[in-house]
Amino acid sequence: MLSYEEALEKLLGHIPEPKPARVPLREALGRVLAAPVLADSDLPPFKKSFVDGFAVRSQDVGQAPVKLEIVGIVAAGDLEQPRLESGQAVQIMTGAPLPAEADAVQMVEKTHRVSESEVELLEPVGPADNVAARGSEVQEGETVLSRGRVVGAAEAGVLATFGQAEVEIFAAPRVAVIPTGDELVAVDQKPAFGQIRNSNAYTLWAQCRRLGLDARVLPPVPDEPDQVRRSIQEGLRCDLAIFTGGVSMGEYDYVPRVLAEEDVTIFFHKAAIKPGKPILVGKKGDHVIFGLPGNPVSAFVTFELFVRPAVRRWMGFQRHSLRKVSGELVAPAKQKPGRKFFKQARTDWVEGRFQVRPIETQGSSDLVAFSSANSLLILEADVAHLKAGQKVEVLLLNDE
C-alpha cells in the first residue's frame, strides 16, 4: 500500500500537462496565464499631470513668488491642449497631458488665483516637478504580466489597461461527480429506514466551485454492474470523472473492477491514510478518473489531499496542494498508529501564532462535526499520542 507522499507523487506524474485556452477577460479571475502579457503601448501614454494645479515652463518660475498669466485649462480626457510662452501657465488637472511647452506643475496649494486671467506661484518648481514623463511606469513591448502569473483583482486591471478584452490561460478540466448506492435518494426527499441523502454529490460539486471548476453532477448510480458501466461511460466524456462510494472491497462495490473491464489503467488502490484508505485513481487517454469513499468526511478530506493537487496542477498552478503550516497544539491528540491521519481540527492565529484544536468527530461519517474544522491535523503513521503545548503541523482547508 502507497504511503500519501508515493501515491500523490504517482498521480501529478500522471496528470496532463495544462492546455491554454482563450477567456473573456471577466471569466479569467483566479486562473493562471499561458503566455507572458505585453504592454502595447507605454504608460503614462503622454507627459501627464500628477497634481491639480498650473502647468509652466520651468525656467519662468525658478524664482517665486511670481505671477504668471493664464491661458487655458486642461482637464483628463481633453485631446488639445493650449499653446505656452514664457510668462504663462496653463490650469491642469490629475492626470491630464501637458502641453508640449511646458516641463514641470505646481500644485494649486502652492498657487494664489490673482484673477480669472493671472495666477501668482508662491514657490519655484523645477524641471519634471509633479510630472509623469511618458512611458515612465511601463514601456511599449515590456512584459507586465508573466506566464504563470494568477489573474486576481490587480492583474485584471493591468489586463484592461493593455486592451486583454480576451485572456490566454490554462483550460480547467472539464469535471463529472458520480454518486454511487442504493441507499441514496434526493436531497428533497425524506429517507426510508436504510436510506440517506446525496450529501457527497453537494459536498463535492462545492469543492469543485472553490477551484473554479464547473462541475457536471451525474444523478445516483445504483449498485448494479451495466448501472456503473454506463455512468463510467458517461463520465469519461468528461476530462476528470469523480466517484463517490462503491470503491471499497465489498460485494456489492463494482467501481474498481468495471473500471478495469472499460480498459481504465488502476494506478493505485489504496492508500496508507485515514480517513480515505479505500482512494481509487485511474487514466484512461487523457481522462483521469477518482474513486472516492463514500463516507461524507472520506470523501472530502481525500478530494482535498488528492483532487485538488491534481486539478491545480492540471490548471498550471504553481502551488498543488493545501497550505501547510505550523502551530502549537491546545489540546491532546491521539491516534492507533498504522496509518498517516488527516485528522480535523481548528487552527486560529492568535498572539503571533497559529494555535491547532482537535476536533473530536464520530467517524468518517461525522459531516456535521467536520464542518467546523478549517484544517487538518497530521498524524503521521508512527504517532500515537501528540500532548498540548506540541509543536505540529496542518494542512489549512480555507487558504488558497
Ligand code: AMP
Second form
Amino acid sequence: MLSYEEALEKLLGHIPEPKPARVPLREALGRVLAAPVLADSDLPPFKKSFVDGFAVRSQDVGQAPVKLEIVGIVAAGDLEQPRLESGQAVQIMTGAPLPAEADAVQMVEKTHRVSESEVELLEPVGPADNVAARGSEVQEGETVLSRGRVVGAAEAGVLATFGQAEVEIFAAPRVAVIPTGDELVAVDQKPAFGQIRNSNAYTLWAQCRRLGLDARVLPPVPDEPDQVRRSIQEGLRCDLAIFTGGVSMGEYDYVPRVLAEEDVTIFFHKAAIKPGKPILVGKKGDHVIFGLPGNPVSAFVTFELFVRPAVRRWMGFQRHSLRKVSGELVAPAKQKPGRKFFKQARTDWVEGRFQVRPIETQGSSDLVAFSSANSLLILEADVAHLKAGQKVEVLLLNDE
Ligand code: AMP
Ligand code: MG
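To test you: the structure above is the form predicted on its own. What is the structure of the form predicted together with the named molecule?
First the chain shown before, then all remaining chains and molecules of the complex.
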C-alpha cells in the first residue's frame, strides 16, 4: 500500500500542465495569472497633486508668508490647464493635474485666502512638495503583476488600473461529483428504514466551490454495474470525476471493477491513511477519476488530501496542499499505528502560538463532530501516542 506522500506524488505526476484561458476581470478573482501584466501607461499618468491647495512655482515661494495672484482652479478630471506665471497660483484639488509651469503645491490648511483673487502662503514649499511626478509609481511597459500571482482584491484593482477588462488566468477543470449507493435519498426526503440522505453531494460540492469550481452533481447512482458504467461515461465528459461510495471491498462496491472494464488506468486503490484508506485514483486520457469512500468524514478528508492538491495544481497554484503549521497539543492523542492518521482537531491561535485540541468522535461517519474541526492533526504511521504539551503538526482546513 502506498504512503500518503507516494500516492499524492503519483497523482500529481499525472495532472496536465495548466492551460491559459481569458476571463472577464471579475471572474479572475482567486485565480492564478497565466501571463505577466504590463502597465499600459505611466502611473500617475500626469503630474498630480496629493492634496487640496494651491499649485505654485516653488522658486516664487521659497520665503513665506508670500502673497500670490489666483489665476484659476483645477479639479480632478479637468482637461483645461490654466497658465501660471511668476507670482501666480492656481487653486488645485487632490488628484488634479498640475499646470505645466507649477512644480509644487501648498496645502490649503497652510494658506490664507486674502480675497477672491489673492492667496497668502503661510509657509514656504520646495520643489515637488505634495506632487507626484508622472510615472513615479509605475512606468509604462513595466511588469506590475507577474505570472503565477493569485488575484486578490488589490490585484483586481491593479488589473483595472491598467485596463485589463479581460485577464489571462489558468483554466479550471470541469468537475463532476457522482454519489453512489442504493441507500441514498435526496435532502428533501424523509429516509425510510435503511436509507440515508445524500449528504456527500453537498459536502463535495461545497469543497469544490471553495476551490472556485462549480461542480456538476449527478443524481445518486444505484449499486448496479450498468448504472455505474453509465455514470462513469457521464463523469468522463468532465476533466475530473469524483465518485463517492462504492469503492471499498463490499459485495456491491462496483466502482473499481467497472472502472477497470471501462479502460480506466488505476494509479492506486488504497493508501496507508486514516481515514480514507479505500481511496482510488485513476485516469483515462486526460480525465482524472477519484473514487472517494462513502463515509462522510472519509470523503471530506480524502477530498482535501487528494482532490484539492490536484485541482490547485491544474489551476496553476504554487502551493497545492493544505497549509501546515506547528502547534502545541493541549490534550493527548493516540492511535493504532500502521497508517498515517489525519485526526480532526480544533486549532486556535492563543497567546502567540497555535494550540491544538483533538476532537473525539464516533469515527468516519460522524460528520457532526467533524464539523467543529478546523484542522487535521498529523500522527505519523509509526506513532501510537502524542502527549499533551508536545509539539505537533496540523493541516489547516480553512486557510486559503
Ligand atoms: P461505501 O463507501 O459505499 O461503503 O459507504 C460507506 C458509508 O458511507 C455507508 O454508511 C454509506 O451509507 C455512507 N455513504 C455513502 N455515500 C454517501 C453519501 N453520498 N452521503 C452520505 N453518506 C454516504
Ligand atoms: Mg455504498
